[in-house]
Amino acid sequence: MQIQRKLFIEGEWVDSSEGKSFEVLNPATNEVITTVQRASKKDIQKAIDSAKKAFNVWGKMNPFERSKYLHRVGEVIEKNLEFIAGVETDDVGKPIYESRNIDIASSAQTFHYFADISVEVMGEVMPSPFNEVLDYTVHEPVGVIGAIIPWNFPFLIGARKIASALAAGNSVVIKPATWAPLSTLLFGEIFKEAGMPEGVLNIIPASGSDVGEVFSKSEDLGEISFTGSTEVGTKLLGSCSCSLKGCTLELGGKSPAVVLPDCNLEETVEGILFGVYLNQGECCCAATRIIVHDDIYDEFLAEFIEGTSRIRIGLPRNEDTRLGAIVHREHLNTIMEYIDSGKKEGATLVYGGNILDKGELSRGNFVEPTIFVDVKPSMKIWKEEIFGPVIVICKAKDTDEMVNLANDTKYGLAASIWTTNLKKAHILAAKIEAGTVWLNLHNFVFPSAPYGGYKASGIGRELGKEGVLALTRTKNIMVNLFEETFKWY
């Protein structure tokens, strides 16, 4: 398996029609890894045409046959796990330990899960007021799905969108992230090795504006599945509304972790560390606002700072690294602007806050884990998604205040509650406005569970059976079983 630098259309690697390209940088060194060809609008439409042609075969294929193909993809990913993990790490800057054990391993599981569930996309018999009328539903694939993925989990999110769409009988055109396109391009090689039918997956590295325009206007595209910022998602939804095109949006987040006084402190600190710093905090559902009960605030803060100080920051390819490089210098600068904002608005910086540019980290995009306290809800670092290893910790006097603070955001992607009182946990979970609420854990996402947000965090659900059905159209069929001719007039 090797990294390809072209476009993947109709099962083959092809050149861009305009000959344009862009550089891909290694976040740990800012050196150029390679140059990737940039698709034109003409190329994007060609990919849609390829997917439409493939859909006429794939969409009519027996689900058990589709299941076999998807299992093969999962097996190829498992076979090439180490290589794919290395590409993901060099592309994104995340630790190799995470790429191997979370991103790529979970991607293989995702294809196996959707291979299994693809044979379960069934309708149901509906109750009828007439015994002589059989009423049932079937779920038919939408057609061509246009997928746009972010740079933080490009292979894993790509796997989720591709596998669920194919399981429902659709074909796919996917746009890789410009900052981190390489692992997504590997899907072309993976599909070729798995013997997948030509055109069921097409990969077009291109500018977001070009893809958004072609996708939203195309009459041959049935649905757009987008993961990214709320600002871009809102514009995309507006464009899709003109043609009544379906649009699934997984957008930003500002997820709270609610820490009650009866929590297991060690379990809570370790769990929230994972919730905060996974993938350098470049995670939509990261625990970026920690709300701690007054009674244990001081103890929690001390333990959390100590735990943060133990995190090994280093080159992403080092096996013991647990916090790697920020994906791009431009994004590092954005994170530093938020840190400066926190200081200027009066929050107290109790840990980190600096760029790491000494020794082996000198050429890359590295920043210290950063912790603010004394944060007010009016501050930018409380309200806005930073998408980095920067968190705020505040105190609350009771559960009512904790819930109010947790819901004090335009987002509603995820939240976590930390307590040994499960009755109280369930009561609080019902009050928190979020698509996923974890109890005594954070940042766990399974292919079998629906995932998506409330409010400005998106529309629709991905993953699980619900995610597959979202990429189908429900048809109601009624059958006349009257023994005698039905006469009304």
Ligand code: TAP
Given for the second form:
Amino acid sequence: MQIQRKLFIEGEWVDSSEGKSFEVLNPATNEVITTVQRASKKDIQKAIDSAKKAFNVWGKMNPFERSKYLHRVGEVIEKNLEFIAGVETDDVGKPIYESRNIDIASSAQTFHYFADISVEVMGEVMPSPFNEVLDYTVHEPVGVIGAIIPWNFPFLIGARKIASALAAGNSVVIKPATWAPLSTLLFGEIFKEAGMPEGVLNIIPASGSDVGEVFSKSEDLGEISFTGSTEVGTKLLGSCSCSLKGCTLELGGKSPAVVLPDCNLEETVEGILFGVYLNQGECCCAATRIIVHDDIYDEFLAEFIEGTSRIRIGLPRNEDTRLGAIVHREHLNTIMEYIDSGKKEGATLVYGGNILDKGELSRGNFVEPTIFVDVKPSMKIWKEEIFGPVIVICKAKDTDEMVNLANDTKYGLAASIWTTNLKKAHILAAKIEAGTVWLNLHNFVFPSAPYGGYKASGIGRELGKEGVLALTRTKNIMVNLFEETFKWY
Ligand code: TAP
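For comparison with the form predicted alone, produce the structure of the form predicted together with the named molecule.
After this comes the whole thing, all chains and molecules, with the earlier chain placed first.
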């Protein structure tokens, strides 16, 4: 398997019609890894046409057959896991330990899960007011899915969108993020090796605005499935309204972790460290606002700082690295601006706050994990998604205040509650406005569980059976079983 730098349309690698290209950088060194061709608007349309043609075959294929194909994709990913993990690490900056054990391993699992689910996309028989009328539903694929993905978990998010869409009988055109397109391109090679029918997946590395324009105007797309920022997602939804197509949005977050005084401190600190620093904090559901009960605050803070200081920051390819590079220099600058704003607005910096540019880290985009306390809800670092290893920890006097603070955000993607009192945990879970609530866990996402946000974190659900059904249209079929002719007049 090797990285192809072209567009993947109708099962073949093709050149961009305008001959444009862009450089892909390694965030750990800022060296150019390769140059990728950029699809034009005409190419994007070609990819949609290819998917439309393939849909006529894939959409009609029986689900048992589709299931076999999807399992094969999962197997090819497993076979090439080490190579794909290396590409992801070089492109995104995440530790190889994470790419291998989380991103790519979960992607293979995702294909196997949706392979199994494809034979369970079924309707139901409805109760009928007439014994002589049989009433049932079927779920039909919507057609071509236009998928747009971000740069933080490109392979995994790509796998979720592609596998769930194909399981429902749809075909796909996917656009990777400009900062990290390489692993998405590998899907072309994977699909070839798995013997997938031509055109069921088309990959177009193109500019966001070009894809947004062509996708939202297109009458050939059944649905747009977008993961990215709330800002871009909102714009996209607006432009889709003219063509009346569905739009699933998985957007930003500012997730709270709520720490009660009766928590198991060691488990809580370890769990929230994972919740905060996974993928350098470039994670939509990262636990960026930690709300701790007064009674345990000092002890928690001391342990959390100690835990943070133990995290090995290093080159992403090093086996023992647990915190890698920030995806792009521009994004590192944004993170540093947030750190400055936290200081200026009067929060207290208790850990980190600096760029790391010594020794082997000198050429890359590295930043210290950063912790602020004495934060007010009016501050930018409380309100806005930073998308880096920068968090705020605050105190609360009781559970009511904790819930108020947890919900004091425009987002509602995820939250976690840390306590040994499970009754209290369930009561609090019901009060928190978020699409996922973890009890004594954070950052666990399974292909089998519906995932998505409340409020400005999105619309619709991905993953699980619900995620597949969301990519279908329900048809109600009524059957006349009257023995006598039905006569009204
Ligand atoms: P965005 O800047 O929104 O980019 C996401 C994708 O949209 C990229 O492929 C981008 O292309 C494309 N895009 C840009 N402008 C567009 C337009 N006008 N129309 C259509 N597509 C357009 O986000 P990002 O910086 O890559 O990712 C970080 C954001 O994603 C964070 O807010 C994070 O929370 C969110 N995220 C959410 C989730 C879930 S599941 N809720 C998961 C991961 C990430 P270019 O790269 O070419 O600009």
